[in-house]
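Only one chain is included here, represented as structure tokens and corresponding to the form predicted on its own.
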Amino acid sequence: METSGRVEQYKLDNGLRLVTAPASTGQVASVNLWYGVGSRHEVPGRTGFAHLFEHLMFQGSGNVTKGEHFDVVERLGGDINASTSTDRTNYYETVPTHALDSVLWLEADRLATLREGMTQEVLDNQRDVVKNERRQRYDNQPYGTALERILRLAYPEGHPYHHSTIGSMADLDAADLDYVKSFHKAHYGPDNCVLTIVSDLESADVLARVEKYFGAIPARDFIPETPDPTLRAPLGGPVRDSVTETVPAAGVFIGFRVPAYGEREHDVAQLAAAVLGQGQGSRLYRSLVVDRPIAADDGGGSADILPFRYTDSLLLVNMLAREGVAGDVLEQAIREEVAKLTSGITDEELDRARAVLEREHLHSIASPSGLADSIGSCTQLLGDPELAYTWPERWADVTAEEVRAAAERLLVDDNMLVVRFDPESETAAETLQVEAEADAAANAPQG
């Protein structure tokens, strides 16, 4: 046992990490898992197979029934949820005290037996279910498809994070059960897992369930090789790609590479970023918004960091043009604002760069199920738990010269990525109508 602060930590004899913290408030207690497996570890060919497991984990087990995960936690007055990212896939519940034993046998259940329970049906199912959610919230939605150019701009063709979680109908379509089942082999085992537990139970208390319902589960036998993220050339930019759909108003979507989620000069590009566009008092804003204005209202929402433990991150940019605005001239003004942090920021815009982050990550970790995401991130990417308390201080003696000179070198064009939309005029949307019409109109039964 480690114990740190806050926190404590175990190692089970097969792998499994624990995390106990306590929780502000009473009588509840936040299960989270992180495997860390996530799109990064997909190969060419079987893109979206994390996301997919993620839905196929609540689809019965060797000892539970599809749906009855779901059920037996709301039932008991839970909350449960999932979700997946390029580095690691989540399960999480928030329960009564007294019902932990039961959310942990249920994990343990499907993390020992998952695969006893997958039949063809419940693929073909989920699989449905996937393609369905690609297609409401990638292929028609206005820009939804976004994320996935700005990938494939910012990472080779082959790299780990060159493609979404969500993966490829294609690929989807060329799942079979016998590759579902390897990959559940292959990545969830207890020596691939950090549990963690907030609640206001003793931790000792705590590891003894945990022994209980996961001591068991044997390590994997086999680790299977993880597919190398290291970027062996600059971006090489500006790169672009340029859409032209039905959309409501020109959109643009700039990006650079920075460093590593983890490194200090991650840290200072999120500062870059909150100065920039984070917050009514952010540049973009006050420039954009409201003193010109030719940016949509987006709350203060116009930068951040998509951030990677394993490759480069991203910070992304991104504002819709007001209507009667020229896709160019909103991304000409992006542009120059980003140039201007190579002038320097001032103090005081460094100060609330900070607190704007600093109340974002408390927020985050307010309630007890937030805090036991934090620790598990935490501990799954940067192997300590403790950060999630004390994040916030990484950003504390970063200089408005850090800002500045991380944006000269970074915020440059030969490291920036565009991505474009302009909607279709007006003639050309009429165009296809009528093409439309003459196609159904020809293709109409006779007689």
Second form
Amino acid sequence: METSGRVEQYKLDNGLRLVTAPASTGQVASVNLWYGVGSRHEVPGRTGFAHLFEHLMFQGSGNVTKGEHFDVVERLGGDINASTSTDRTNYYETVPTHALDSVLWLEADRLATLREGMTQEVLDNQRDVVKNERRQRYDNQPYGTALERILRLAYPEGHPYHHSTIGSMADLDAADLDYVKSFHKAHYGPDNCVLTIVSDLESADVLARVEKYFGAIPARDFIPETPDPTLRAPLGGPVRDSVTETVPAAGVFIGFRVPAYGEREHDVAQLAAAVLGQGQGSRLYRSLVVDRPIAADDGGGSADILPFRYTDSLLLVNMLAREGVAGDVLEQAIREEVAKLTSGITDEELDRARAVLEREHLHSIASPSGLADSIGSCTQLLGDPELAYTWPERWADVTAEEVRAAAERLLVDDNMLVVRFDPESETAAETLQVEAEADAAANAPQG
Amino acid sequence: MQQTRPDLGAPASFTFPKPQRVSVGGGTVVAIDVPGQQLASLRLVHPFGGAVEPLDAMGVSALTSEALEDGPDGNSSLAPALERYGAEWISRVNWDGFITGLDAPTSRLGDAVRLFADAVRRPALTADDVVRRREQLLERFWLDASSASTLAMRSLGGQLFTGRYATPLAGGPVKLADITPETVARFHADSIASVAGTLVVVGDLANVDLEELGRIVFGDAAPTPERQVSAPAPPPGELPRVLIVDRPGSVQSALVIAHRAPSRSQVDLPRAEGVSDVLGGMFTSRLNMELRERLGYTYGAGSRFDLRRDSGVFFMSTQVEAGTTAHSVTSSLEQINKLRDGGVTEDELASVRESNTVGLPVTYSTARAMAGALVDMVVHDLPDDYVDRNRAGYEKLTAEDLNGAAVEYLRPEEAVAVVVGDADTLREPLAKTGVGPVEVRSPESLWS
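The form predicted in complex with its partner chain, contrasted with the form predicted on its own above:
Every component of the complex follows; first up is the chain already shown.
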């Protein structure tokens, strides 16, 4: 891999990895911490805990009161947030450059002393907040439970990717203060963190500041065992989950296991997904939204990859049916389009797919916070920060034949899962009607 | 050993980059050079949005905006053609603007812009395409409205306004059905194709010829005419009041409490937005601290102004666990009243002043964000140094300014609370709050 000198990498004695990179506009510093802990580390009965813990990281630490972290960054006009996935938890702030030290101090304080600030009261409060987050994103949202259903089908019971990051209401209820503290001790050490700083400061200056605030925080004294993500058997598809509930239209979600994020075959699958369903030049859009048209217009975003680093990723296709179109009709049509990929794709389609993916990548690194996030990802998951800049090159030499061959191997029925949502009212009404007629016929007086 | 908390240094002074202006034919190019920014943002602004649509053509702008995506060759051919240049087509309508544009790598900007100009000036707009887009939009309306928060926001217009604003921007599920391909073609010819508009360009402009861009995009189109504005009237009905939009079985309620506000040009922005920041503009604002961080009723609560050329709306919004709906309504109103009665704290004043001044380098750290500011300036006739003037307004803000703004701009006695949730369980507790009369409607009855 060519090194362009765009980034500098350091490792502190306590194991913390620091990456610095220049920002394209002045006077800002983006700070991004990727901790190597996600929902894949959760054990049965504790699902949702990594994410609940992310909330608790904003609730005060040894020298910071509840709400203060947000307050400091917001009054700088900064951006601040965090997110949890299967593979990692990240925390990020973008602030005017003069506030970089403040942010580093806040991050260091919660890394070193969160356990001292934690109380039952904030745990109870944030548990309620997360349960409302679950209601807002999953339970009160049409198709909101799709992802949970997909994961349940894609990975066997007991596998660390079998459950979603939001977790279950019962497990959230079971979280207690001791477990919060032990979770912090087990996963939040400088040796489990990649810190990325995008700014217009010299990297030596940035390093000195990071040394000052993080240098004395000790590494973890033990490293917990990570649940084994090995998949011991193929999917054995097609497997399906059919749901009838209050949704405005039939919804089809189809998934296939594809290689893990970071592998070349993953990049090939990414191109297959783009040919299939990214952009308005994609096959599913042309065929099912424009030509037939039986699917709702999603602007060209019907296929993508849910990337996992430590187990098979999932290529997912999702479309909603037009009014009067049965779920079966849409599902059949999508499966036919997917199957057609095995007959090959044109070079023109491949070029378009590359251009769409490249634009998306450029867009993701166009802001200092996006660049910091991408660097953090490439460093922690793949050990190479430069990939944040050069990622589109990974698609450059993939051939149309490779995409076709990948489709033939991966996008097949025995590697397929289907989650289907069908609206309650019509089906229920129709079924009742049919049953009533059947009953009437059965009860009719005989001759 | 932990370090002691560092002192904040002095912020560097920030000045919004002065845009270059180039007049070409009937139009103007407004541009900011950001060296190193590979992804350029280009926006063509026609300052006519949904607000000026005639009542018998509500939704024509939104439908035209969609239909432009079919391109000069029709049949949804534009986006795929642009995708080959790595360019993303942007087309959106708001109440005051019809905005088209591209985000494209600067290296491919020239080719992409030729295609863009054809798409805006010479689209095919075939009857088949327009009808297909219209049917999709109509269905999309209900797909989107199946989300409780979207339904709540769309229900608001009819509670605060008569005339155009009473119907959602895209025309609603009934009015839009009446728009014909001929109406779209006429609107496009009169308001878009023949009107130059203003072209905003932000990115690394080292190899970009702005005059040439202007020539390609404006062609021989005429200068943009002045727009007349007049404030719309409110609908009848007692205030404050509660509207429940029935969504049976909802485990959460989407809640929007809103009232009318003056227009953008009538509002003293730092005072108005400053007081909204205190109430609900930030994570640490009062509504979020109360409803989320103290009571645990919600994942988040906030407030803001939606200020248009001829009028405005102030609203607070949240989604709360169903059983806490009535208390969430009264708690929210209580927070507004408390702010009006007791005023802001010194700490809140400092927070408003600082976040809107020292944070500007963060706000404008992407080409997209700078382009957004320029579009705002075009739509609302703001001067080039508008960002700096606004910053100066925040710098001199006092507690008295914000306290006065709370009384002037926050009007709970004129509010409508729209609640999207399970009417059977919500009606009684909401009636008991004594906020005002409670009406229950089905979503389907709102836009007949």
